[in-house]
Structure formats: C-alpha cells, structure tokens
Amino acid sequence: MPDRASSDPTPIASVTGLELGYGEHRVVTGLEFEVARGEIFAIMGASGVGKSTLLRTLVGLAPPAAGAVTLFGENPYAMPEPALFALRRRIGVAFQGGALLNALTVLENVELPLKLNTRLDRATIRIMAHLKLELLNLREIDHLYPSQLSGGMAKRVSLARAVVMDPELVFFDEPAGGLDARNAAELDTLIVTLRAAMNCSFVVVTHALDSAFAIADRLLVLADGRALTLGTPSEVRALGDERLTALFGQTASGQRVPRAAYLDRLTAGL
C-alpha cells in the first residue's frame, strides 16, 4: 500500500471562508482549516452549533452558503457528475445512527459498497468484506441482522462498511453517541487502529471531549457560529477558555467541576 501521508503534501480536505446556513440565516461563519493526510481531525461543539451541517458540506452533500471546500485539492461543488462520483469513491462515511439496511446481514451490509461501485467478482468482494470485519472484531457476527446488534456493534459495522473500499478519508459522525464509556473507548481504539492499518485520514464529529482528546491529532471547537479554537489536544488544554468549561465542563450529574481539574482528568497521560 502506498504511503498516502507522505506521497502528497496537499491537504486531504480544506475549507476557506466557509459559511453555512439557509437563506439569510447563518449557522456557521468564517471557518478556515485544513485536514492533513494521515490525521485524525475532530470537530466538536454543543448540540445545534452546526457540526452535522459542516460534515454534510465536507462530504459534498450540502453546498456552503459562501466560501470554498476542497477534497483532495478539488472543489466537489464545481465538478461534473462523473468526476464527483470518482471522488466520492475515495471517501467513506459512517453515519451517526449506523444507517444499516435491516433486510441485509452484517456481511451483506459491508459488501454493499463493493457490489454497487466495483466490478469485482463475488469471491473477491467476500474476502475484502471479511478483512474489514476482522479488523473491527466483527467476523463472528457477520451472519446477524442489524436488529440483533447492540449499539456499539452497529456503529462498528457502519465503520466497517465505510472503510471496505479502502478510502483515503473517512468521516465518522458521533462515534461515541449513545454508547457507554467502555464501548465508546473500544471504538476510539478501533479508529486509531484503522488509521494506522489503512494509512487513511479521519474527520470525526463528536460532542464527547474525552473521546476527542483520546484520538485526535487536532480539534476544532465550534461555538456561537464560529471556531472557538483549533489546535492539538495540548493546545486546547492550555487555552483555558471559560467557554470550553461552559460547553463541556459538566459531570453526568450536571454538577460543574473546576476547569483545570476537568481538563486534567480528560488529558491524563497525554
């Protein structure tokens, strides 16, 4: 497998002067950032700040109100359909709810992108699907249907389907959403493992600060329609902004904890 991270210095994704919204209403304004090849890039913020809207725009599904988006150095909103189709084959998307097809088994769900987008023979498709299921510790449940899966398993199957075509860039919407701490941590580990095994990049949308600190090389935090901060976990920790505490500094019981103690707990071992 070629070393994608070093063979091309062009950012795998970037946005310039990005504004998101509908009509005169703007959800997000003035966004500027790049995602490097081989990077795990986390997009964070409280509910309703535009994380999912930004994700749809990055994937090429929702044109921005203003500004520019590039994937692999090209604008997906200024490409003819055949070129856009080819570009989309270089990315994978794991949706927040899994979006698995209930009538298909786990194996059939993972095989589906290969059946729809390649001319590979059935045996090759089966082998490629089995490889990704093995990577995500799902090989023993490939005969089950989505209704038989736990929330953690469903998210892992969705991720297996997203990476089955060996994409260069993977988008994952709320990997920790709806999971307990143990399953969320296991999924975090699998994301890091996949990045190393496949030499790909990840853009992860999450509201879980502990998860983002555990896996991300850099974090973009959205608040009040703008970028509150962009940096490494250590840089975000050093920022000490009161708004970070306001956004994320609550325990499960709703009790606020001191900002320094909260960030120290989340970044222990970094």
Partner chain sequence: MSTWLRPLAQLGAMGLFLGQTLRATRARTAWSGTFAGLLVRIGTRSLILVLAAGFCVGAMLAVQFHDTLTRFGSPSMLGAAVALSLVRELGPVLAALLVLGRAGSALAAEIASMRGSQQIDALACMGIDPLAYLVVPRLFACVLSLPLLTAVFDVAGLAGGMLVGGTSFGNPVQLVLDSAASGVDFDDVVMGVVKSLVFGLLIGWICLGRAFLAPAVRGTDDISRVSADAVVIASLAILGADYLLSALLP
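Okay, that was the form predicted alone. Show me the form predicted in complex with the partner chain next.
A lone chain is what you will see next.
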C-alpha cells in the first residue's frame, strides 16, 4: 500500500468560511480548518452544538448555509450525482447508531460496498470482508443480524463496513456515544489500529474528552456557534479545566490523561 500520508501534501478535506443552519437560523458560523492526510482529527463539542450536522456537511449529505467544503480537493456540492457517489467511494462513514441494513447479516453488510461498487468475484469479496471483520474482532459474529447486536458491536460493524473499501478518509460519528468506558476504549483502540494498519485519516466527532484527547492529533472544539479553538491536545488543554468543564459538562480529566501511556496501551497489541 502506498504511503498516503507522505505522498500528497494537500489536505484530504478542508472547510472555508463554513456556516451551518436551517433557513435563517445559524447553528455554527465561521468554520475554517483542514484535515491532513494520515491524521486523526477530532471535532468536539457539547450536545446540540452542530457536530453531527458538520459531519453530514463534510460527507456531502447536508449542503452548508454558506462557505465551502472540499474532499480530496473537490467540492462535493458542485458535482453531478454520479461523480459524488464516486467521490464517496474514497471515504468511509461509521454512523452513531451503526446504520446497518437490518435485512442483511453482519457479513453481508460489510460485503455490500464491495459487491455493489466493484466487479470483484464473490470469493474475493468474501475474503476481503473477512479480513476487515478479523481486524475488528468481529469474525465470530458475522452470521448475526443487526437486531442481534449490542450497541458497541453495531458500531464496530459499521466501522468495518466503512473501511472495507480501504478508504483514504474515515468519518466516525460519536464512537463513544452510548457505550460504557471499556467498550469506548476498545473503539479508540480500533481507530488507532486502523489508522496504523490502513494509513488512512480519521475525522472523529465526539463529546468524550478522554478519548478525543487520547487519540486525536488535532482537535476542533465547537462552542457558542463557532470554533472555540483548533489545535493539538496540549493546545486545547490550555483552555483550562474550568472552561472545558463548562463546555462539556464533564470534569476535565482530559487534562490529566497520560496521552503517551494511553497510546502505548492502545497500540500495544499492534
């Protein structure tokens, strides 16, 4: 696999003067950021601040009220539908609730993008899907239907489906949402594992301070309808305990997350 991170210096996604909202109402204004190749970029903020709307806008599902979005240097809102579908085959999106097709098993869900977007034969598709399921420790449940999965499993299957086409950029909406600490940490591990194994970029939307501080290379913090800060975890920590607590309603334990040790633990099994 070519080294995606170093082969192309242009940002994999970028946002310029972005405004999100409905009608005249604006939820977020003045967003400017770029996602570099190979990085894990976290978008943080309290509930209702517009994180998921921003994610939908980034993947071409919800046009912005103003401003521009580019994916791989192209504006997804200024291209015909077939080109947009082709562009989206270069990304993967794992939704908060999984968004798995209920009529299909875990294996069939993961096979679906390969089956419909490629002309690979059935055996090859199965092998590729099994590889991704193995990578995410899902091989033993590949015969189950989504209704038989726990919330954590559904998120992992959604992630497996998102990465089965080996995308260059993966979006993950609230990996920790609705999960206990152990399952949330497991998903953090998987994100770091996948980034290392596939050399792809991640945009993670989250309200979980601990995991964002632990896995992200850079963080964008949304608050009060704007970007409060954008920077590395240490730069965001400079906001201070009180400010973070006020924003997220959590004690700012992120300040004290031993990032290096946490990452060592996450990547220990690689």
